[in-house]
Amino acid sequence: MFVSRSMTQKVISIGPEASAIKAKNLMSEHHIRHIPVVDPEKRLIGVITDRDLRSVFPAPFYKGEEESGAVDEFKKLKIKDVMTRDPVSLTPYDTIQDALLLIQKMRVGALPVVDKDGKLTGIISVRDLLRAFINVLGIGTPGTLLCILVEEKVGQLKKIVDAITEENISFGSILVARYWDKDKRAVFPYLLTQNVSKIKKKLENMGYTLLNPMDWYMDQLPKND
């Protein structure tokens, strides 16, 4: 899935000549906290963000308890000076996984997206991102999520996948993910019931065992793998 796809297209944005006050009143009003900086062309130029500005107003002035002549002096303070110039940024053809990965790295809440020539053309957020995953995984739709522990080889997706459709059961997603124990994997089919009882045991007399999906973590994962 492609990020033109889940990103924001309606974007707030600001100019680097503009008050840093009408940046926090404008994230006020939209209840957001990333506003892309452009120039007249539209082109990204930078982002400021609702921690720039916590970082040079006072907390009460930024809570809204203006002290007398405070205003004038905070007027004076412009996007430019407190915006993060070039911000790192994704285009419309990036994936939502490279979108994920990328906030993950940076540690931002949000990246704007732009076309080939450097013109905003939206932003995308971890909201973004996350409603994107549950359309994408199925987790929408009431079900239940089973975690299977098989052996890494060809074919055991298959075997699970076939003994689940010949009961009758639809799939919202599977997923497969690495296991702490080596030569192992954890498969995580979401299944469209709550009546699971049965294929459950089926699964069990298969050789497979069945892990709670509330006690698998990552941070059990093995660290150089």
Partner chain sequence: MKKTGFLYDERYLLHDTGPYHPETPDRLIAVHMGLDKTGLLSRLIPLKAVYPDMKWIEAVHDTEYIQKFETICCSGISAFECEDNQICCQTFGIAKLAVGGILDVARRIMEGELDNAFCAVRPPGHHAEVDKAMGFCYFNNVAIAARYLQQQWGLKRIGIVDFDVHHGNGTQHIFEQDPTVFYYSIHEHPSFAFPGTGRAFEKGAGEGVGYTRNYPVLPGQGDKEYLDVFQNDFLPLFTEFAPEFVIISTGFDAHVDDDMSDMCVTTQGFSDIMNIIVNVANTHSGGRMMSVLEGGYSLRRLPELVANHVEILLNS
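So the form predicted alone is up there; where is the form predicted together with its partner chain?
Chain alone follows, minus partners and molecules.
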């Protein structure tokens, strides 16, 4: 779960003396929105984002509808005039959980990754994290998601896993929504099968409530955190 495994290693960077227009062109060419700024020794000194550029270029120029009169003035703008200095960064041995929490806290779309000497080694973006979580959720593998309401007490998950395993069904993933209702949790097993009617009946016979899919709700975190 380390950042080094999920980050983009071939990171596009730029120097502080380069023109801001160059950053704009790099972003559109590579479909990216964040470019780390490095000194000649590749040490991270800043980050430039599409938002930084939008704040200094007028919208028509940013969109490529150039106005010849103003272009010369924009050409003089350097990266160092626009970038965010001393940006928050991660190391390759921070975890993707660290990355998720930090990205949420800092309200940014990506964080640069630097080694112990402060040299740029990668960048991890929301997109990289999404890819990791798509993998963890097992969405890419054919299967069926169930939602089971359980009492919040020790041993519930084991009973469910055992009941499913007895039917010779493999798990793609299993998620637990920590808080559903008072003293209730919602368990979401993703089963690698089309054949779920029998196991659904079995779980109901064991006394579990299978929630109506239209009531499923995974995001139990307060939204305005």
